[in-house]
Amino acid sequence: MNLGFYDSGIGGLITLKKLMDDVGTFDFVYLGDKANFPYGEKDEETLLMIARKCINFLKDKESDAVIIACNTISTTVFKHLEKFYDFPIIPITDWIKSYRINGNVKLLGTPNTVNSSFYQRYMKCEGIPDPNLANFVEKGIWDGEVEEYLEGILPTGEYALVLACTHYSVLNGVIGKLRPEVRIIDISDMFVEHLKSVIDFSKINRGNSSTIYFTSKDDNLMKMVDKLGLSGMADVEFIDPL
């Protein structure tokens, strides 16, 4: 079995690694749309066309399953995405089904993803929207800048913080020390645990044939690959957009 992973950029990579950590590397085909990044503010028709060219792409790989490791496109346009497929397409947003989170919640997302109230609808939180965040992680700006601009958007007092963008998942020691009395809900860390419920696998190609694609050519996602601790495991290929 093959695992197809996509996602607007260095994002579900983020997840890809905590997930080789957890159950041990495997191949995989990845997808990083660079040339249409980011996703947080385009229309549902245009992130449903490009959602499309991007999966179809991954098949082409001759992917068994492809995971949406986007936030933006799991909470906007999935719900569209399942009626053209025969395969497994697996949502990043897939946790939340089983999982409730009481108190004072809110969550830190894309513009489309708060505004979608996907997860509104399985908890009650107060959305912060921001167009930016992911933009600094994507740059490799995950601490010092970033510090300075989260403490511009996240509220004080205790609250559980729902980190709704697999690019958030690297600024986890950062918001932990601007704000130690917040617990962090890393959805990358709840997706792992879900996948390896639906996953078997044992069943995943294990030959050291893995690829990484991106749809534009930039010299420091080579440098974000290995700062994720990815070089070596992978090829990385840059592609025409799609």
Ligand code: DGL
The other form holds:
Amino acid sequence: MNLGFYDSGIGGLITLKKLMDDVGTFDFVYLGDKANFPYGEKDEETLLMIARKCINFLKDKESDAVIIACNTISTTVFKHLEKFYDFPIIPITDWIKSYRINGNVKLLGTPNTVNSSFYQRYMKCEGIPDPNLANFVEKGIWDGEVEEYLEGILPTGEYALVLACTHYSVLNGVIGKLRPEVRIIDISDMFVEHLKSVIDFSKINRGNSSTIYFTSKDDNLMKMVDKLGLSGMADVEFIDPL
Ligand code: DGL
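Switch from the form predicted on its own, shown above, to the form predicted in complex with this ligand and output its structure.
Now the full complex is given, and it begins with the chain already shown.
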């Protein structure tokens, strides 16, 4: 079985790395739709068109299942996507029906994710829509300047903070330092646990032939792949926008 992963940039790679740290290295095809990054404020019609092209691409690369490693797509247009495909498409939000998060909860995500009200259907939470954080992460700014930015947007006090964007996982440590009283809930961790219960990883190919595709060329992306500990695990190819 061959797994495809899709996000607007490097966010889904962070989730993928977490998954492989848990279940062991496996073959994958990854598509980072960098040409259309960021997705956080695009309208639904555009997102649906983009997502279909990206999933079709992963299908052509012989993926047997596609993981939508992007909250923005998962919380907005995923509901319209499934009908187009005859193989499993698994959204990063798939864990949400089996876990409950209670108490004082704040939801940090892109404007599209927070405004979709998707998470709010499953938990009582106050949204912190943010148009900039994913961009910091995509540029490789994982501390320093982003710390100052986070200081300005994160409320003080005790609460649970749901990191509802796959890019944010690398900010976990910085947020913990800034707000030690906050309980951080990284949805990528929830998803990895969930995925292990829906996919039999003994059936996934492990032949050392993985490829990461990006839909635009940017030298910084190679640095990010390296920073995530993924260089050597996959070839990186820059392709034309889909
Ligand atoms: N990584 C994505 C998410 O989980 C999208 C970030 C963006 O493109 O704005 O929402």
